[in-house]
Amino acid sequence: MALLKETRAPEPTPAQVEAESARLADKGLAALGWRDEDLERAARLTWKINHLKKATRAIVPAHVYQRAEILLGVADFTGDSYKLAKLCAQSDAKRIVFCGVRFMAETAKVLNPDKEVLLPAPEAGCSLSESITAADVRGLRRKHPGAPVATYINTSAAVKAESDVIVTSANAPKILRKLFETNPKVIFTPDAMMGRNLAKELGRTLGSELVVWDGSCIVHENFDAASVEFYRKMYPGVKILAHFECSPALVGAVDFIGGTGDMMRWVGEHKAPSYMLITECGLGDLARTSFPEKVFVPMCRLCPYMKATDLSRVLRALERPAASQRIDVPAAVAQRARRPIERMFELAEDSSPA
């Protein structure tokens, strides 16, 4: 399918820039410390992007780790990998401009083969996704014949195609429990720390019952469990939440463990003097704007891949998309990758006991 032809956005009028600046401020950018001149610069871009979305029937899904001006200024929906995958599959848009990283855009393409999928920052990869290949999965299958492969969604389409079911940090415990109902051994790829946390939660023995690949996320592997006690003393009553990809030592020291969507729901449902979200910094920005009445203690790491996308690159993808921004997944790979993703939807939403 050829790229859609170049479409230029008109320049906004001064009144339109002023109105858009006010909208961005009200959405939460002012609360995050944005100055008037910063808001005005962003407003010129967000106005054009939102204009072009309508003109070209495009949608902009954005992962919660994206920059605040993308989440609050141009995203049609935000969320974790599971939510974005579901909503992209339900969309009737002609074009998906995915503000995230490559494996997410590939998942959107697998679920939407007839839509044009663009990744504004083509170099936005993922250390975890790049830690495993399709050949590695085939090697695990040979070494552990008969064991089903549960693969974390943070992987390439080629790796998904070699898997039996995809999981996210939110639904992995439920799905693995269902797999263990009929299998004495399960292979989990590629996040080693998440695999260790799952083994502990499920009461399974690493190696003999749960085989885990040795991959890691450059953001979550660097959090220090020893610092948790320090922050508890500094902020009495603080509730500390950590992502499933953090180390088992850190997970054992916090109040809640889960995916990004789980963490946001937990904050919304609980009252505490303050909260700490141990994950990528983008979630903290989203939390502060979603819950302005609550206090958040910063302890986060920036993901260089997630932060590679900015408003100017989103605008370019809409106005004059480059070949490098276009996401293509070979038909044979996409067909095989789609089934384990759909299997995830089936198992995650199965209401029978797990």
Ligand code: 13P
Given for the second form:
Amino acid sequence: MALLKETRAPEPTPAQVEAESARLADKGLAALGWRDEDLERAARLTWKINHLKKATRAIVPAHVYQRAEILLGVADFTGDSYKLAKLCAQSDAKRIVFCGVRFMAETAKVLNPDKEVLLPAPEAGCSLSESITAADVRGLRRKHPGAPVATYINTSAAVKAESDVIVTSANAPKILRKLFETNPKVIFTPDAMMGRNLAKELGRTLGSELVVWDGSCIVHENFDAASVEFYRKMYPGVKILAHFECSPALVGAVDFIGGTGDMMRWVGEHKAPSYMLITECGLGDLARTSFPEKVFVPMCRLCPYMKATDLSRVLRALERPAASQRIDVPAAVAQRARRPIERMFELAEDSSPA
Ligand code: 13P
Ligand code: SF4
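Condition change, the form predicted on its own to the form predicted together with the named molecule:
The next block holds the full complex; its first chain is the one shown before.
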């Protein structure tokens, strides 16, 4: 497929910059503490990006860990890994400029082989995704013949191609429960913490029933369970939510565990004096702007991969994409990777009792 032509955005007029700065402020950047000069600098870029999106029939999906100016200023939709994969599969856009990390953009490409998919920050990987290769999955299958492989979406297309079903933090317990209905043993890759959390939730024995790979997320692996009690004393009544990728010790000490989408929903559905979201900091920014009436106690870490995307790189991808920003998945791999992703969609949306 040929690359789309280079398309430069016009320069916004001073009045357009002013109006765009006001829009960004209202969207929530002012509430997050952005100063006028920072809003104006961002506005010059968001105005051009939004102009080019229309001109080139592009969409910008953004994961909730992205920078606030991306989530609030240019994203067409934001969400967790599941929602982004699903919406990309349904989109009729011509090109997808994915604000997230490589495995997410690859998933979008697998589901949209005929569209141009661009990743503004080509080096945006993921420690989980990098922990396992396609050959490792084949090795697990040889060691545990007959056991189905459920793979977390945070993996390369090549690893997905070797898997039976993909899962995300939003549906892993449901899908694994279904797999256990017909299989005594299931392989889960690559997140060891999440695997241990799943074994506990499903009442399965690690190793003999649930075989788990040894990958970890550099953001979630270091949150400390001991600090939870300290924060409970400091903020009486605080509700503490943690991502599924955190350690089982921490997960055992909090009020709710789940993926980012579930965490946002839980906050929306509960009344508490304050909330703590133990995950990447982007979710806290989004929560503060989505629920301005609620109080959030900060306790987060930055993901260097997620934060590698900024407005200037998004603009570059739209105006004159570098070869390194373009996502290509070999057709044979894409074909095999698509099947377990579609199996996830079917199982996640299947409402028959597990
Ligand atoms: P979800 O948003 O799907 O919960 O995933 C979190 C994550 O780590 C993405 O990199
Ligand atoms: Fe990967 Fe963790 Fe960053 Fe998500 S937060 S992209 S799992 S390193």
